[in-house]
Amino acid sequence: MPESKRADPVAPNALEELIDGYQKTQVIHVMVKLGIADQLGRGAQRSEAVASAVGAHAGACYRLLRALEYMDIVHEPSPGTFALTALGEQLRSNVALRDALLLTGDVFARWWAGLEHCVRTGESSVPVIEGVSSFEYLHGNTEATSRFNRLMSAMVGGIAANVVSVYDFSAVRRVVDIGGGRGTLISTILKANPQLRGVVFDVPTTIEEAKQAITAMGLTERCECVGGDFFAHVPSGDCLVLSAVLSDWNDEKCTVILKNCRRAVAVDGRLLVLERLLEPERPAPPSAFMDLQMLVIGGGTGRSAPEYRSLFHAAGFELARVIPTGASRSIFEARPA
């Protein structure tokens, strides 16, 4: 390495921040967690009247707003006294972002502490550390599967307009979403095609919510909600549709979710798959993260088109075209083999 490599004051710096990372989300999971966010949003406060109002420790309570004053969360007009910042603001109104952050404070945080095991052997740390697999630890915590419901939500909501404004539904009869959470992007799809009827699946805690979500939208005579689990069956129809699925699981665990929508897909009828489309970018992007966030949580990952043209093949499908949305997420279009 070059002497003024070595000698560069500002790679140890950069490090350390890079090092410390779990601190500050851990300081604003606290934030959030104490209500700190909302208190502040009521205008400016003394730190002690902040503290007494959440029930936290005078002092301690002080120490973590300037914390939070360094990362530019809040700012201090006059010593003593905390006002929130514009990014401050953010952790009031975003809902999704409040559970992303409250899950990985709660919960992905304790995932992300097994990495290690993930990449030794390929596979999620969850079950050595809960006992049981993500999905079934999430679907026993009704808080903690609400949160993730409503992010999942928030998400399928960023693509579900781009997804219909590229896809021609006009020749399908029957959709069904499977994984559909609280059918968000059903009811989008229903919406902006009159003739559709539609199906949402998913697990049964899930599908109360979605019940709930497809009423409100004044969809109950043309979307049935299911509940059930893909790795054993899915609802039949001519439009089978996986969003933000298969992202989760090893080859093996698509497989089994693709052969069940092999066997329940129309003859003359297709396979969309919503994921992010991996390609080999230079240098890599943010998405290196969620790959890993996939593999930690499911022993999933995300996939290239030829590596979806294989999982396909092994089902029983073929590749028939990539479309992209515009969005996070482009569409995969099989077809029965």
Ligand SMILES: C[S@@+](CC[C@H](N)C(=O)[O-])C[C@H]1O[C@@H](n2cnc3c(N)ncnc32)[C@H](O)[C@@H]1O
Given for the second form:
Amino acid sequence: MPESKRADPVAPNALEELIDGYQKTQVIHVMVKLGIADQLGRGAQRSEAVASAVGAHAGACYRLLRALEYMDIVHEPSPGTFALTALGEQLRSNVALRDALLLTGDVFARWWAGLEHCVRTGESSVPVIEGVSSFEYLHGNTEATSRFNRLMSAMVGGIAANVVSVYDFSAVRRVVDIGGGRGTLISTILKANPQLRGVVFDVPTTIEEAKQAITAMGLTERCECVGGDFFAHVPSGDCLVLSAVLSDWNDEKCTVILKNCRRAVAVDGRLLVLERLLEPERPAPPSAFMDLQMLVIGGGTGRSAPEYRSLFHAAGFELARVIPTGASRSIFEARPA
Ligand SMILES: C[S@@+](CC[C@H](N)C(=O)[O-])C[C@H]1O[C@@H](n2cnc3c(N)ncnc32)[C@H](O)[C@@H]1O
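Next up, can you give the form predicted in complex with this ligand of this protein, since the form predicted alone came first?
Now the complete complex, all chains and molecules, led by this one.
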């Protein structure tokens, strides 16, 4: 028998806990969606008071609070009175976690319900469920787009300092962050490299958010914000960046994006792909779930270095180096072949 990764695989209710995972997602989703986390952030309260403050049914709200207590999100200092635990406090104060939870409960959970389709076909469930692709769905839904962009921004914000500390941008003149979201990564790169000019490129709705962020950071003189479609064309530069973009798409779509990059990159330029590095044949947790998330959302996937090498090759690039950043994403540096 292969060794199990679970601490106690024979715990009597181990499988039940796994089977009921969807219930836990729904319970914390409803807690935040109804404003119960914020309400309890004001201090311990009786469950009826919480229900009345958030407009919920008193009995059902008490039952939800009991489930939250079981999950250690709240505790019950005296019968019928509830307060946030340290874990629950994060659902009030950590904006990125809240965005992740609300997106998961409102949108991703629906898409994951189509996982069977994804595993049978190797394709995203979103077109079947929504009638449009995931990004078309997100871009048609302002609230979901803003949450998604904030979440991505928080994630890339956590690794941007690592990227500028391990990668030497001193020979670069114009860096273009393609699918650059709100411009979090490019602004970190520009701040660390005063000689550089940059472009953040994304779909027009997201570029409106990037413009505000770039203005707020005082970088309008050095950073253009350009809206467009990377399947059609990307702006030119001597350093093109694709961060958490290729893992959204299958090989065919990646090749279209990469060929557009090949046309746009200077002859002596480079392409930096920032993605999680998977070991060949062996995506390890937590990337195994991240990998399935990519499949569900866009038919995308995590990739190993040999897989990136052959993707690059098909679009006229050569993988030059894989640079660890000390964070979740590595830098795959490619040069025009
Ligand atoms: C997973 S997010 C990554 C964002 C950012 N690069 C980061 O590292 O956090 C993918 C980005 O690709 C953008 N995108 C999706 N389809 C696009 C398209 N057809 N043209 C341009 N950008 C697109 C999305 O709006 C989103 O900002």
